[in-house]
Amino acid sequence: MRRAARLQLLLGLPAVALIFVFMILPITNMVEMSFRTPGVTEPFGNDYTLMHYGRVLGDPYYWGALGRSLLVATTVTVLCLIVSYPVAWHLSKADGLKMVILYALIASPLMTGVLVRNFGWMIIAALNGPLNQSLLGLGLVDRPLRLLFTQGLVVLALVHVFMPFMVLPINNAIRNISPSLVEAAASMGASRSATFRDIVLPLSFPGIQAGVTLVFVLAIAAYVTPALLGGQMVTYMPTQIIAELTGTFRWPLGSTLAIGLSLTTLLVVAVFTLATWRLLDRVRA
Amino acid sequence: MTAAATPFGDAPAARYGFGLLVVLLYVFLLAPLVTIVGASFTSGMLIEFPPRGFSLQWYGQFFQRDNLVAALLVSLRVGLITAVVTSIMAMMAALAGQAVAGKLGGWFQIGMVLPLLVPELLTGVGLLFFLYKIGLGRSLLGLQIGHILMSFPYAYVSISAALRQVPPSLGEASSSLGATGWQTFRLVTLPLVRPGLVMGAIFAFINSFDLYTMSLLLKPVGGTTLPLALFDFLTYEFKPTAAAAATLSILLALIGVALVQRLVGLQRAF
């Protein structure tokens, strides 16, 4: 039996090797790359230097790209929460065939690629597209708005891309709330909205926290949407990193930027988690 | 007590207001997909919604574009290999995960989904340098490795969830009756986890089919995947051919959703 258990453990080796060799080693390797000198004929040199960190920290251009990424990711996260909560609440109350249909409506966009969904927004936001046609039809504008290649469209498309990542954890959290708590509140004379405000909303907080963290981390590192819908004029951190790596082949500089973006993300997530720690503790109590 | 129709009570105004809001949000969620599918059937020359007339000409156009068809074939091949390799590896890892006890078990679970927790951009950049270092830079094998790595957690999560549903007593009964470990796995465990296994393979395939950032960084010389080809196509010529190509990938996603529902139910999968 002992031997069987040890054999069973060995089955995990290929997966552990995959993740160690092709993920942990490469990321460690990338940290080393950020200290390399720039190359002359190669993408990097043989010596070590701190110059890339100095350069990134001292250049307002990179601060601008990072600031824009932070601003967009925060806006997307907040908007995503606002539009996802009603859907998650509604989904959590559904059952039977209705539930299956609603899950399918949320899963279908999730399983369709990001690029394909962004392309859909390109069509909708085109100069003579359905969005402009409706605005004109309603008399809200007198000539078509230029929506494509604006930051507003980037935000809208990102909210769409990440909405399922917010809906699903909140839905699970609301489903986990014991119905007896809601009944108890009602029997003690609380109104529906008071029950919602004082019981359901706080108890769904673990789902909100998971969704917010997930969406922020994904949104700040998103590349396709800003690259396709943001146009060439505005730079975000991920588009800048990819440009350094595949355009100008400055690998050490690209690594430094990638590390800077990761550390910033980690810092924001840590601050958010600590700030909401007490709230989460109160919910658990 | 029945569940409230809205968080704010059952007054008609609250009911209709909340209902309308939810419907609008679902419209928002589905609008891009409906628009693409609609635009792909236009008989006009421009990408537009609502489409002008009905025709299948853009699907014909798509299959006449050698570069788009080649990219579709690369995506399908890489996706299929990813699905097969990740589900076998994830099945093995999930069995190993059962044997890892205590705190170490928790770390093992986190390790297995690490590619999901770290942004694709960061993993892709690291992998790009690493593949060059070991001589696989800009090769199809390198791209394949990147796809297997990024899709592995999806297969692992589905399969280990399915494995947890199998009562351990079944395995014990089987071995007390004299079955070897392999016999128990083949005759008892495997049939019971098969839906989870197939679901894991579907998730791995769909994820691989959609990967963009990783594919862009690891793009092999002379080859490309459908999302990359589609991006280039959209940047240079904005024609309904792209809508036809995108509709094909929406169709794949819908087939995936239907299969997952049949196998284990969407609620358990998400």
Given for the second form:
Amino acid sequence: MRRAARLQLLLGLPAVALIFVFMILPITNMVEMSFRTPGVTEPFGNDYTLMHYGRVLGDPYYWGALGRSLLVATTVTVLCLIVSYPVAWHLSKADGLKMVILYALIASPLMTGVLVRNFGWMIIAALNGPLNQSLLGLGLVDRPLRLLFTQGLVVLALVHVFMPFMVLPINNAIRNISPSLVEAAASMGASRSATFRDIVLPLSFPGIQAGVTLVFVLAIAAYVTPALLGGQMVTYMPTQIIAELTGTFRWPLGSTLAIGLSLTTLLVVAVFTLATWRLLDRVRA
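Starting from the form predicted together with the partner chain shown above, please give the structure in the form predicted on its own.
Here you get just the chain by itself.
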């Protein structure tokens, strides 16, 4: 038993080392940096202070950036859920070549570089781009729409790239539902809508929970897409953090903003997890 325990410990050491070096140490350094005084000729000073937390908590500008990030992340998550559930349902019923093609189509946004993908959106949404030309050709608008550098385009682009993170967990949950349950409901006279509402949807909820958590965390921390497609018109928390760290070189203030964003994300995820657990308990009861 001791030899087996030692072997398990040795096998787990690389993973523990990776977590310590690439997660715990950076977070610890970020927390320590947030208490540093501003530097004069350097990004930070040698003393410690709480002034950055007071500045962030008392400045409506940062609260606005955080609110916009929360709004965009929530909108992206809801839209991803609405669009992804039917896709996951059809994917769970597919097999053979059809399943391979569907998997490839779903994963295709992740196979393109982030810069290439966002510049593609910039071309599509330009005033003389294909989207505006199509709308003008169909007579739906009288003049080209200003789509570029808007919050709507940021949401659309994020939904496009984060859909796989919602589809795959839901698809896995639906595939794990025993077909005998659906057949039993049908044999007892239940309609398709009732079967979906009372059996399929509750049993697929673990996949929904995982997908919602993944998409929300990724969307609220997204930087490249809001920076390129949102431009300077709207400020989000990730873009503000990068601006403080690499633009003005105010590392303590940037670290404080990063901690605020991380704590907010953890709070939202924790509240959502507790709420879904209670909802699952009611459904099972």
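Residue numbers count along the first chain shown, from 1. Each form is matched to the other, and the largest set of C-alpha atoms that superpose within 1.5 Å is called the rigid core. The shown structure was predicted, so the numbers you read here are calculated from the model rather than taken from an experiment.
After core superposition, I'd like to know whether Phe22 moves between these two forms (criterion: C-alpha shift of 2 angstroms or more). After core superposition, the displacement of the Phe22 C-alpha between these two forms reaches the 2 Å mark, so yes.
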